[in-house]
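There is one chain below, alone, in structure tokens, taken in the form predicted alone.
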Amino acid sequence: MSATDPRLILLSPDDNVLVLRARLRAGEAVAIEGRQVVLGADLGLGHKLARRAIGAGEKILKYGAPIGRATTAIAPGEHVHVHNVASDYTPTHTLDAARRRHGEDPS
């Protein structure tokens, strides 16, 4: 198996995400199965990074079980969260979506 940063944990061999075991800062490099990725933002404990490329519409697997689907293509090492994942079980609410519903430009 290729080297993965010890601050990340793979919960099941079927998962396509890794979970942060520690807070990581923007600009830090982490190894994901031998590939170096530089984080674009601070990320807290429990957040997820893509273990590999995930296609739009593909299931997000954590603990070997689907927890949602990608709403856009996700690059290896990219943060996996509500901005690019929709739950298959509960509504996903984001501030950007609320602003669009109210006619505001979220940018």
The other form holds:
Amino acid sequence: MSATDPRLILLSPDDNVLVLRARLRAGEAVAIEGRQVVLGADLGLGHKLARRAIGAGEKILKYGAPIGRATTAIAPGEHVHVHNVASDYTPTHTLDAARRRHGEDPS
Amino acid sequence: MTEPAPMRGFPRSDGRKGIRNVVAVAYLVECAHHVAREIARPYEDRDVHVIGFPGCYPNDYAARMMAALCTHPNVGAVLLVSLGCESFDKYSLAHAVRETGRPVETVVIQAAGGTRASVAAGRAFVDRVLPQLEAAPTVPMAVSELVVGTVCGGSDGTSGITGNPAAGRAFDRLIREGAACIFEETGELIGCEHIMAARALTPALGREIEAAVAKAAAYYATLGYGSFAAGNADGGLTTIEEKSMGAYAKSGAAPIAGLLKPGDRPPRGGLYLLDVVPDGEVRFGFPNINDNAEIAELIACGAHAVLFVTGRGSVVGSAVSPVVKICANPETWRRMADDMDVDAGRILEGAATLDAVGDEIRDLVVSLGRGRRTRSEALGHREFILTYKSFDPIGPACLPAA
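Show the form predicted together with its partner chain, please, the one above being the form predicted alone.
Starting with the chain above, the whole complex follows.
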């Protein structure tokens, strides 16, 4: 496996996501298995990036276990979160829409 | 057996020992809550804790929870505060407490003549029993006599990597030393049911565990929400399955020895799963309307202390048993260290191993039995909530080794 930024952790060998162990800023470049990816937005620790291309409908694997499915195609290095993943059990509730309505910073 | 006795406990008539000697002031309907709070107010720096049930209509689960809490090993005396017309069976509760040898008294507000007279009567009881409890002799207490619960709240993407697995390591160690450890929230173990079933002591227990999680999934699906708050998503968690996998790490690696429901006590040391989702049709709303409901249920199962793992930064404690706050996120630790007992976020920064933090948590729990106070205790946190639920008793397959 080629170089991955040490600020990203792979929790299980089968996973198709990496977890941020530090806060990353928009415009920063991070290496994911040798590939350079430039972040489009600030991301807090605990968030996930795609380790490789993930097709629409494909399972998202973290800890070696499925944690939902992609609702759209996800490019390598892309933020993997509620905008492109859905639960196989119950929908996820966020305050993102409320924040956008009231002009609050979504980070 | 010549096990060293690292702790001091208050002996109870049922053979259990407490690491605290609390006066529980228990309101039996919301209408008596203010009077209970006023009774306890002058003692806020001492162990006088308010618990209670707000409902006016009877509920077997609530009655069982109140009885379990009022006879909890950390409780030394009980004051019941009744308005007078509520349906709660105060006679049976007072009897159950009296049978254990604990001082118990009931103040009935309508009979006592209102707020002032009831507050005075209640404080007279506390003034009488509290000095006795504070001066009560203790006896040696072994780690094998401990019951420890774990819960996570305000979870984020760090919880499942640092705080929860570190709590799991502490559980593994406590269980090796003979303690009983309880993890919970079947609604936050959705997706982990088959892995858990494989860890069960018997195949029949494994099937009970799978059924309990299937019940939770159906219950939450009916309600339209998972056990997932908006802040979980802000912290990088995307789905309930992802949150579940992180929460599951709290259970450590021991075999699962049993499935409990609120108020059931672990019959011996080992790892137990607490099923907190009501049985039968969806009736009374969300199984656990917030973290404190689960903490109260763990305590009702006899937990002397509760490990609370947070990533976003919860501040809660609890009435009756101390809550140990384990902070999973290093940024949250830096912002809220005054509320936290354990810095597990340093695992993420490469400054500590899971095993080292697990040992630190185990040692901290044991030190609570030597007089150490948690941060939430020092800050006066004594949150408590109890709502309506309905449960069937656990089946014979749930405690195979009992």
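Computed from a predicted structure; not experimentally measured. Note that the rigid core is defined as the largest set of C-alphas that superpose within 1.5 Å between two forms. Numbering follows the first chain given and starts at 1.
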R99 C-alpha moves between these two forms by 2 Å or more, core aligned: yes
